[in-house]
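Okay, so here's just one chain, in structure tokens, the form predicted on its own.
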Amino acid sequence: MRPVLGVLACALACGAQDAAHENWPAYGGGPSAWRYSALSQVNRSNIRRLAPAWVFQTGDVLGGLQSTPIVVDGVMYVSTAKNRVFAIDAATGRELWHYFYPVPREFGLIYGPWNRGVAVADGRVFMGTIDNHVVALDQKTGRELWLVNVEDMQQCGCNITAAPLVAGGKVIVGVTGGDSAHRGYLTAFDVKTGRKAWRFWTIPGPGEPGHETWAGDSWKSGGGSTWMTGSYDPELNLVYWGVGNAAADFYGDARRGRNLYTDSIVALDAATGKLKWYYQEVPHDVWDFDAAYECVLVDLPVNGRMRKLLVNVNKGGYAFVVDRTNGEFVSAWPVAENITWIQGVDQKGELVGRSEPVPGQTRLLCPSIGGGRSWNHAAFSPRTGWFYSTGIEWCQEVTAQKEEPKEGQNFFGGVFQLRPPLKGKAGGHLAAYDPVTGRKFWSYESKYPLLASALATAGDLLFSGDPEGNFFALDAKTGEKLWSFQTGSGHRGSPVAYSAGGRQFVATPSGWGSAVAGLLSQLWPETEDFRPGSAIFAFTLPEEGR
């Protein structure tokens, strides 16, 4: 374990901003997306006791229910894959309120429809849209105040799946797109009118930095999505992202480079959208692992001295932690057993002995598209002092051939096939890490890959979800399961703790879906099977268990 001074030191480093106490406000739960909640009210002297109490159903089952429910004095507010947005009692679960998003009839596109959260802030509730729009909604009556459309989606193939990340007096969104022929970028717009406020473009164009690292046209339709929510340090106002793969995504002789900024972290001015600092994590990406995943903000000591960091795992397995001031390389290390699409990563975070897809030629890569890990956010918890993440152990079989991109439409430049791994079975784990170093604690085994967030309390506890429905918490000490209970359907959303009334609930998503779900049965065909659903659960203690 951390010794206990730099536990310490890093809580009262970072701020008491970061832990989500009586609310749940954000995506990460803070804007240092920890995934943490300051609640000890449940603990593992008395999870045993843990129940429902209340189930709320949307109605809104395809593609399953992978939405974080953000909860603002006692009333939450949620998201469905076709932008069904309800406003909930979170002490009852009885409907406030709720807005259906009109949705096109056909929106013709290859990521969805799913949505993965909403922002509140300022009175108003804001989404991302199928069909790359974004609204805002009134906060107490779920009118809508305003409604921009941020790029065409049928030209350019992309929607909005992520939560938005308010901050600085913007509502910032990223967009879909790492897999077909587009151009990504993040987009801000005043909280309060709409009104475009910048535009950060992840591929630079002619005459700006790092457009000589694309060959030819190749930037164009280079890929470079921000299809996850980002993170926020109000101190030095800067915002963080991470950067989906360069496109195509097993076929890189078109576009002969580094690539940039695609599998970067991008820290960006708040105010402006101006370009701080990068860090490319995979240089010339022809996996597809793409660092597009949260950003979560810590201060730790490193050899000694107190640094403020930025930890961020790939879907290539590996996780990179940089500081946040400045972008520099500390370290990186694995989530994953099975990788073998490079050898490791050196000490000053160059890749080490890089194994490429060869056009025309079939070869076994670890891990599989599905990544080494999915886009399900990890948590860090200030009490242990150790980051929680999930790992996948499954490999594929790539075939990279030449591809011709047409704008908006896919562009894989190639095909896969899952395979089991070189080394052990396949599935998934749930492990406790030392966040900078990536000594591992302990580890949960799973029979199959697991696709929820991960949650971790002051009360020492670690909830999360498997693909069969069981919603469990694990000793975050030991990893030892203390709890389980039966959804119905399959977890691949984000669990959330709150105070309302005085007793702490605990509430997770349950609805199975989304396209690495439906990967699943290549290697599992029983999971064809599984149970769709969109609900959901809240858990509190009994009024003498408390």
The other form holds:
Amino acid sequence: MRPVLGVLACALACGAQDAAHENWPAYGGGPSAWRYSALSQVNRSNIRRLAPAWVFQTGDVLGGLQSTPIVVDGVMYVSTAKNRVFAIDAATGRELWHYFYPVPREFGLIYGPWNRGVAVADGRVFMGTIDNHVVALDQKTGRELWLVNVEDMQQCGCNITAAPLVAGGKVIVGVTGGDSAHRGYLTAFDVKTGRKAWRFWTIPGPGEPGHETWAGDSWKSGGGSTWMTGSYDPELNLVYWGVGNAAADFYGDARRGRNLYTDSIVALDAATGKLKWYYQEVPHDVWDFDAAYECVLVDLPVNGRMRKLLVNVNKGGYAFVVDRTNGEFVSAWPVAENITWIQGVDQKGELVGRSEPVPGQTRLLCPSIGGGRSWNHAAFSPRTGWFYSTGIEWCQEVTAQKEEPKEGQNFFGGVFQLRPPLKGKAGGHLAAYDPVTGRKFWSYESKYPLLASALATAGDLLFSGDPEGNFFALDAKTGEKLWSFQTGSGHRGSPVAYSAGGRQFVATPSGWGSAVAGLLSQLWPETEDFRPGSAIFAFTLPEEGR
Amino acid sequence: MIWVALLLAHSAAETGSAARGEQVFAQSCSVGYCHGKAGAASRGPRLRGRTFARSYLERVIRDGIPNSAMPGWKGRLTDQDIAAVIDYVASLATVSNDPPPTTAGSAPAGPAPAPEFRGTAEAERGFRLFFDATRETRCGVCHVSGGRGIAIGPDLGNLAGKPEGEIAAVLRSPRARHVVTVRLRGGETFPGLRVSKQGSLVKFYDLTTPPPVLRTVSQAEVLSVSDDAAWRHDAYLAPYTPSEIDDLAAYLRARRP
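Mind sharing the form predicted together with the partner chain? What's above is the form predicted on its own.
What follows is the whole complex; the chain from before opens it.
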């Protein structure tokens, strides 16, 4: 298949359906997760004068700062690794209120401590917690309104690190636990009362369609976590969520079958949580290659016909493009050079030439468990029509081993050791792609994997940060680096743009930490000593620069 | 000579222990994002090439590190396996042999090992039902038993030793003591459990839909709080067959608090 994409056509037809403007109201900028701001006061002609306006230190440095700040009407809402929430004057950096969640003294889960952001809606600020609760705070005061324990962390070995999604009067949260013996789900709560509205199990139970894709009792501990944030199409009233790997990660003999709905995109009715369609990217995953990352919703022409699409880059390093009205496969293309777990994806979306770990043996496979890309999010600019994604070149030796599930306990079925790639040097890149064909227009190369999200703006700028602490801006059309600022700690969060008092700001978390950040030391020993941190840096143009 | 032989024997034992430790380490410590293969570091710190006191390793492995991702392995690994892991780490790192600590530390962190319960076949079935993760409204969503579960409703330890018929009757009883009806200004009404009152704020568990929601409302918002039988505990027993309820009763009779 050779889909034809008119980039110009997109610039006209895509409009700015999901651009963020004065506010950055939702995790992905808007419900379509473009991570694009329509603000252009800061642009290619004046970016060199961009300067820090304020810095906010959260004081909670362990685990780094992985948050996406939310900005509504001049107030920024940020959450930290140990579930501190701050409301900050977005123009000055002054604290308006804070809420410190009472984190249990005993924690001991492999999923944290970290948190990737809050959701703000209906006068409330919502956050998932590292001990698997959802809390709602009063948006004006930070006072707790409701708190619900989703499932006992001590039993499930799971928690919440992703930002919630608000859709149709409900706050929807996923759950970690995909590398533990656990059965994943999404849960929706009423925004006002916290009462559970619906639950969608990512692994069908007895009697449900798809249950037959699991051998024996393996469905009870098969993973399928929902550890990132989904997207929402209000017109179709569908919530889209990426589902994580099957467990045990590397050992699949006990769960023969396709293992639905692991490594799938699920489309759910926002009102009821009922499954509308699914698309499974990786049937019977034995590599820990989640399809859990963001679902970017774009309307683009394919072979001359406008289609409502969904783009999801998975951990195996492939972007899958599907029709978001029905889940029909459109295309798939890679974001990394070093991919050996499959030889490719055919025209029907089937994986070709699978290379699987073998129990008791050690095999070299690419990319590593850290992913052909990590979770840090891509951006889509309707001005260029391009999709901006990071990619990582690295491999690993995997030794799969038989493992029995113990409820809530680690359930990996193997061990791994990172190795340099087969082709070229280990490292990362941030590149511009045609979202449908995967044609690459430019690539910005990085010594270390880039683990911060991208932000695209109408100033034709692309912002992101690197592990060494540099926050930088690239020309969205050419990839040329135009500006950079050293924030003092590495980047693992998501930058945003907003306007306050008539001035455009670009703000970024700075604070090194996370699971994949820790993995880096296997290939780059010096990263073990990279300094943690937890601060928000906000930049704007000096008065005379505007 | 005997002394040398003893030393050699000890060294051989340690080597055997380290081999066992390597297996345990691979399955428990290397996994996923933790210490990496052979302690090469990952999300957890590098162990290879570092220097540790044996007592430190023993304490951290047994008790975990509070407020971190390092769980306590006491109860999940046997004492021999913990010793074997330390012997294995000693083959990767420098481990000084200072005397082991004499006191045990705090409770283990992280997901607790599945509580051991042994009893009659009926009671063991009841135990599994109590925590059955495939049931969204399992007992453990609101009750603690044997140190596990969520403490919202009454502790069920006081049922231990009572006749099974009496326990089953309590489970099937429509009425639950302590449950009140909370009426808020604005018209909202919900079955609740009183939790606390701090200044002008009151906390209730809202029992409308499981899992219960801890609601914080200002005293001024509360129109009335009244004893009420509208909420029915037996509704949550409806999905269980009569013999399953008997199993739960047998478990609660046998389970000491």
